[in-house]
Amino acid sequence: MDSCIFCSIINKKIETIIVAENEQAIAINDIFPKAPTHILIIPKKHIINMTDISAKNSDVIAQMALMVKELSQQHPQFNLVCNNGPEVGQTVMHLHWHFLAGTDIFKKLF
């Protein structure tokens, strides 16, 4: 998708530092961090959100989960957040998970 910022990053049209990468996903630092460590885990395939997952692309989720496992080696205590739709805070309509470490963000929310 030409208008998707994450697709542009994945297709190397926008430069960024990739923190981790596997066959199906990349991880980058969030440009507006909400925690000392705030990494976005993004599938390379354009999937709008969690409700857009099907049997045909479920392998992408497995690779994203393995990336979480990899990141947890350096940050064993973390929050994993996925906003699913604009009414709950999804601003980029390309599935992504927020890996947040270094603070308990939920103590601030609840």
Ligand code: 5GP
Second form
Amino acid sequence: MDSCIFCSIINKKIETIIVAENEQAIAINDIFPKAPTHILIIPKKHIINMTDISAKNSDVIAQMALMVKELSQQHPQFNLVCNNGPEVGQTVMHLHWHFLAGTDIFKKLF
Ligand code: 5GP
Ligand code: ZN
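Since the one above is the form predicted on its own, can you give the form predicted together with the named molecule too?
Every component of the complex follows; first up is the chain already shown.
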């Protein structure tokens, strides 16, 4: 999708260092990190968020999960966050999981 920042990164219209890649997903460092390690796991297909997942495209979730596993080899302790919808903080309307390591981001919450 033309107006989507993550599609532009995936289509290499915007130059970004890709920290991991598989058939259906990429991982990039967040531009405004909220933890010492803050990586975004993004499907290559333009899927809006988890509400946009169906039996037809759910294979992408397995690929994203495999990427979590790959990143966990370097960062075995981490938080995985998905803001699903603008009212709970989703600002980029292309599905992504935040992989956060190196601090307890939920210290005050849980
Ligand atoms: P959300 O708020 O939608 O859950 O997360 C969007 C994330 O994307 C934010 O943490 C924001 O810092 C990050 N982000 C927005 N634009 C860019 C960009 O152009 N490059 C990178 N690497 N991250 C971005
Ligand atoms: Zn997109």
